[in-house]
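As structure tokens, one chain now follows by itself in the form predicted on its own.
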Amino acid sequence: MLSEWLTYLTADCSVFARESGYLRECIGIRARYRRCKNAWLSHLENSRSALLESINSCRSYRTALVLGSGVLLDIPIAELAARFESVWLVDLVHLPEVRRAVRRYANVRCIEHDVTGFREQRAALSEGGLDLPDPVQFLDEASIDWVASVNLLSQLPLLPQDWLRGNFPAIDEQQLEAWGDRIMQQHLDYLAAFGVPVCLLTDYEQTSYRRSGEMLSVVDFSTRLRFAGVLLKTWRWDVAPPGEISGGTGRFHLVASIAII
């Protein structure tokens, strides 16, 4: 807690990182990946092994640019920073062992950015308006030869769905959770927009169960997404192992690397 404590106190990011409730999410997964290193173990190793084979797709390799770089847990950034001239590491926080990790590497960058354009475009939304315009962010770069998203594709809406129960709380939840899927379908077509090969690393499927092995739900995301791409591989995440969530339930998500080419 200490450490967590101090983390939030020193870490380089936004105001809206931190009352948003990036930041400390942020902590909260790399105080879980702590917990759970044995379990996350094989997901990160998958992680990281579909990111090289993607970028040998590439035809040259000036910029490779990272979406949802996170605490650098699922990244090889040596390899990335090896084998590119630039690498831009995109998020809306950069924990301080992020900065100094990368301070090793002149060619990599972090980049604090909203991939959702949620943050630039929440003062504007309404009950009656709640459309977030199409993400444009990078699409101009000539030099970009390679793009990898890391963000879970069900991870992208929380945080700004929670802004919306406390500020449109007539918002019911069938319209929060049609919203989360536009936000979820325009970082797909996002992807797909820039044109040179991009490897999407997402959960697809998100199954709860008790310590007994009884399901309790299954939440199937690809149902309700138009997916443009190759399905290279799929694997099991133990994201919390029974016990690490209250009442000693556990929870697993179903994992792919997607080709976008």
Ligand SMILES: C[S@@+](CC[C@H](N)C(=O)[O-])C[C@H]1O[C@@H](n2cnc3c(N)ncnc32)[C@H](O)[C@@H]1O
Contents of the next structure:
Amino acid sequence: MLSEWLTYLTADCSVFARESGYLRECIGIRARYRRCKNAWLSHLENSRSALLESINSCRSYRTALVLGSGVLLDIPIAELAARFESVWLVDLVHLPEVRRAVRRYANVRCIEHDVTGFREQRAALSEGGLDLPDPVQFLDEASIDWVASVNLLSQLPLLPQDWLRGNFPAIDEQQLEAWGDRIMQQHLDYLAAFGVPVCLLTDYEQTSYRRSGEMLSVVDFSTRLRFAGVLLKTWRWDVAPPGEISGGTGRFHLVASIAII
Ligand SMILES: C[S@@+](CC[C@H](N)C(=O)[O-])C[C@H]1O[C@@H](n2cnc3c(N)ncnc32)[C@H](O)[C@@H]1O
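Would you generate the structure of this protein in the form predicted in complex with the ligand, following the form predicted on its own above?
Shown next: the complete complex, the earlier chain at its head.
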């Protein structure tokens, strides 16, 4: 708890990332990882292997662009730094330990950026005008030879939706869900627009269950990924073993590795 509080105080991130909850979430992921290390092991190994497998499709190895780099749990940073001339890690939050860890690689940069464009656009949003422009950042960077979107897609709408709920109470849940779907589709289109090998790692089904094993709910959003690319592998991520979340319930996600191009 103390270490979380200290990180919160010392993190070098934007006011937006603090006020909108991104810093809190990022610290929360790190804390949950520390509590659930064993349960997360196979997911993290599968994620890192999928990324390493994907870089074999590159024709050249100038810049690797990693979207949703977070706490680098699922990123094989040493291997990427050794293989590419440059590695750009993109997230709204780079915790102090991440900034320290990448200092040992002269060719790795942390870039603070909102891949949805919500941060830049939110002041202009209104109940009748919620659309965000298609993201274009980095698309004109000719040196990018590989892109990864790492366990990020399903997270993209969540905090922006909370902000919309708070600021536009007249918007109903159905509209918010459709808005979230559009943000995720824009991200998928954005990835495809790079025209280089892209590795998309994303969850596509979330299951809650009781300690007894009884299923409580299954949310399947795999249809969202239907045209995204070629499905390479799927696995289970025990994101919250029983006891980790309230009521003694547990939650696991199914995760896919998808090659775009
Ligand atoms: C589930 S975590 C991914 C795990 C991460 N790869 C790791 O190893 O820690 C999702 C990450 O996406 C980032 N994120 C969420 N929305 C974002 C956005 N709009 N732009 C950039 N990063 C975002 C979060 O800050 C978080 O670090």
